Structure formats: structure tokens, C-alpha cells
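Next comes just one chain, in C-alpha cells: the form predicted on its own.
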Amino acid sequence: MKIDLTGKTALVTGSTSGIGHAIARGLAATGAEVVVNGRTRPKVDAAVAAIIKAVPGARVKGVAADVSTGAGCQTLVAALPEVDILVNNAGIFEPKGFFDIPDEDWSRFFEVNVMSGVRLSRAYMPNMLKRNWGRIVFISSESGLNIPREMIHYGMTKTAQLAISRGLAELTRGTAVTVNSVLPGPTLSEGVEIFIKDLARHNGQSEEEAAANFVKQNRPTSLIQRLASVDEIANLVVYVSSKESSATNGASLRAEGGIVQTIA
């Protein structure tokens, strides 16, 4: 199967680092014009590089924004009104126990990864609907399925991402336009790499031997035994996003290595 995204824009929120960065490369690799987000420009800006690099020809720019604010979103429509395909990426963790998790926490996860592709689905996808083609993914996570007990409020947020994505997609019947869920598992981005390191210094381990047992000891029911690496979790976005996964939508497409023991 060869995807060709040659005329689509694609928007990925969160992709200066990441998952979010992986999927921006994977669909600047198929022709796609691609906009990649973080909250800063000089992130932005080496992030749009990177791709450049790794994808001779690609057709990258990026935008700076904050989209865990209702100002942040707007000024990211402002700069980009239109898109054919959003990828709600954007997100935080942090592992804390549920009694030191203070209000304050509570909102700022919430409006960082629900509200964010709230606001933006909201934007963007009427023209979608108008034009009658188009794709949202919403990066969730199996912790919204298995809520993790060390951080019960993100697994909260990826959840509700789950409720959203499949409400959207009821709105999209009988057009071809999709919204999907993709959950990944425990996946090594820069963020869980720093998180490995300091598992590893304060366990006196090493790091291959941290990230074993935390996927041993905290995903136990993992059939792959280990994290998935970002490109493993971008394949599975660009192949929602594209024109070929057409009879796909309402989905919640697992890509967390077999953590989830259900069958459907």
C-alpha cells in the first residue's frame, strides 16, 4: 500500500518532540503539507528543520501556540483557518497519587488534553463536513482504558478523549469524514526517556533495565514486553489519516502492544 497525502494539510498539535513529532515526519513523508505546533518558536522552528532534513522535499511549516488555552487555539486558526486532517496530539502526564493531585492539576490536564481538540475539532471541523472529506485523530492512550492508579487524572483525560472522538464521529454519517482514537501504550518519547532516566538513578539501575521493569511491574499484561517506539505509534496515525482507511471511523485503534486483555 503506497499513501499518497499529495494536496491534503495536515495539523499535528504537540509535534515538536515525540509522538506527535514521528506522526508530523510520517505524514510529510507521504506528500502531505504539514503544520507542526508547540507552544514556542524556536521549538517550533527546529522541529520544522528536523523534518526538512529527514525528508528531502517535504513541505513543512510550523505555528506556535499554546493550544491549552482557549486564546492559544484561537490563535492557531487564525494562522491556519482550514485543514483536511487533525491530529489532537497535544497532551502532559505525570505520574502523582491521587491524594497529592490538587484541583489545580485536575483543570490543567484537562484543558491541555481534552479541551485542546475540543476547541480545534470544533474549528476546523465543519469545513471538513462542508467539503466532504477529511480526518481527526485524537491521540488517547490505554490508560484510558486501564486507568493507571499513578496518575488516575490522565487516565481521565484519555478517556474522555475516547467519548469525544466517538460522539464526533456520529456527526459525520453518511459523509467522508472520519474521527478516530488512536491508544498507545507506555511509548519511549523524550518524555518517558526522562522519566526512564530518573527511574533508573533512583533504582540504581540502568535504563534499558528501568524501562524492563516498569513495562514488567506497571503493564504486566503487555504482550510485546517492552515500549513502542514513536514510529511504531505514527504508522498506525498516517495510515487513520489517510485516503485508504475510508471505512474507518468511530474507531479506537489500540497500538499499546497487547495490554488491553479484551477482545474487541
Ligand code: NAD
Given for the second form:
Amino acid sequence: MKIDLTGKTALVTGSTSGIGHAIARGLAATGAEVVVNGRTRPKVDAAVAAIIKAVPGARVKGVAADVSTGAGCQTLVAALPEVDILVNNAGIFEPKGFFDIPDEDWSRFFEVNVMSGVRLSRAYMPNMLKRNWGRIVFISSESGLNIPREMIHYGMTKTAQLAISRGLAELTRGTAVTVNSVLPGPTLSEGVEIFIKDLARHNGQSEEEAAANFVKQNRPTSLIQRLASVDEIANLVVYVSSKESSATNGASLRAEGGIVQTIA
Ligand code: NAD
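Let me have the form predicted together with the named molecule next, following on from the form predicted on its own.
Everything in the complex follows now, all chains and molecules, and the chain you saw is the first one.
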């Protein structure tokens, strides 16, 4: 199978670093015209330049907008009125005990992780249905199934994405539009790299040891027993964004190394 998305436009939110950046790079490599998004112009410009360097001939542009606000989403939609592929990736996470999480954190997590995808799907999906082709992918998490005790608010947002994604898929009946979720497990994105470096320094370990111990201690059911790379997640997202994935709709697709032990 050779995935070719030439002629399609893809928007990946939160794609200046981490998993989102790898997805944007992966989609650019398939020939899609890719739109990178982050909150600041310099970071967006740097991400666009990095993809052009990694994928010669890539068609990439960037829009700076904060997708956690209605105004930010409006800015993005005004700059880019139509897309064929929408990847709702922007997201935040932070370990915090339930009794220490104030109302503001619950609202902030909901706005960034959930409402960004709600607003952008509401803006872009009607035209996908009209044109009878489109892909919407929500980047949820294994934490949407196994709610982490150290960040229940984050788990709540990742479960909410699964509900929205499945609900939107119901609206695609009989069309060639699909809406799916991808569930990564612990993945070595820039955000997680900083966390692992701190852990290694704190425990007097190498980064490799700290990363391996983190998985063993915090995700003991992991079958791969390591962090995933951002490209391992991006590969599945590129597939589910492709024309070849046309029978996959309303699905929650795992790229979490087997942490979740249920069969279905
Ligand atoms: P990251 O922190 O490395 O990157 C997140 C990106 O989103 C950054 O570029 C950041 O600037 C951008 N962003 C954040 N808030 C934004 C906003 N309001 N508007 C626009 N851009 C914004 O994170 P990551 O680890 O790559 O995570 C990406 C997604 O994958 C998230 O939804 C996260 O929940 C999910 N995920 C990550 C892991 C993991 O272990 N890394 C595991 C499961 C799921």
C-alpha cells in the first residue's frame, strides 16, 4: 500500500512539537498540503521550516492560533476555511492529585483538550459532508480508557473525545467521511522528554533507565515495555487519514503498546 494524499489539505492542531509535529511531517510525506498550528508565530514558522527540511518538496504552511478559545478557532477557520483532513491533536497534561485540582484547571483542560476539537469539527465537517470526503481524527489517549489516578481531569477529557468522535461518526452515515480516535500510550514527545530528563536527574539514572523504569512502574501491563516514538503514533494517524482506511469509521484505534488489557 502506498498512501498518496496529493490534492488533500490537512490541518493538525498543536503541531509545532511532539506527536502533532510528527503527524504533520508524516502527512506532508504523503503529498498532502499540510497546515501546522501552534500558538505563536515563531514556533509555527520553525515547525514549517523543519518539515520542509525533513520532507523535500513538502507543501506546508502555518497558522498561529490558540485553539483553546472560540476566538482562536475563528482565527484559524478564517485563515483556512476548508480542510479535507482535520487532526484534533492539541492537548495538555499535568499530573495533579484530585484534591488539589481547582475548578480553573478542570475548565482549562476541557477547553484545550475537548472544546478545540468540538469547535473545529463544527466548522469543518459540514463541508466534508457536502463534498462527500473527509477525515477527522481525535488524538485521545489510553488514559481515556484507564483513567490515571494522578490526573483524573486529563482522563476525563480523553474519554470525552472518544464520545464526541463516535457521536460525530454517527453523522457520517452513508458518506465517505470518517471520524475516528487514535489512542497513544506514553510517547516520547518533547513534553514527555522534559519529564523523563527531570526524573533521570532526580533518581540519578540515565534517561534510558528512567524511561524504562517509568513504563515498568506506571504502566506495568505495557507489552512493548517502553515509550512509543512520536512516529509510531503518526504512522497510524496517517493511515486513518488515508483513502485506504475508508472502512474504518467510528473506531477507537490503539497505539498504546498493549497497556489496555481488554480484547475489544
Ligand atoms: P506536546 O506538549 O509535546 O505538544 C503539544 C503541542 O500542542 C505543542 O506544540 C503545543 O504548543 C500545542 N498546543 C498546546 N496548547 C495549544 C493551544 N491551546 N493551541 C494551539 N496549540 C497548542 O504534547 P504531545 O505529548 O505531543 O501530545 C499531543 C497529543 O497527544 C495530546 O492531545 C495528548 O493528550 C496526546 N497524548 C500524548 C501522550 C504522550 O505520552 N505524549 C500519550 C497519550 C496521548
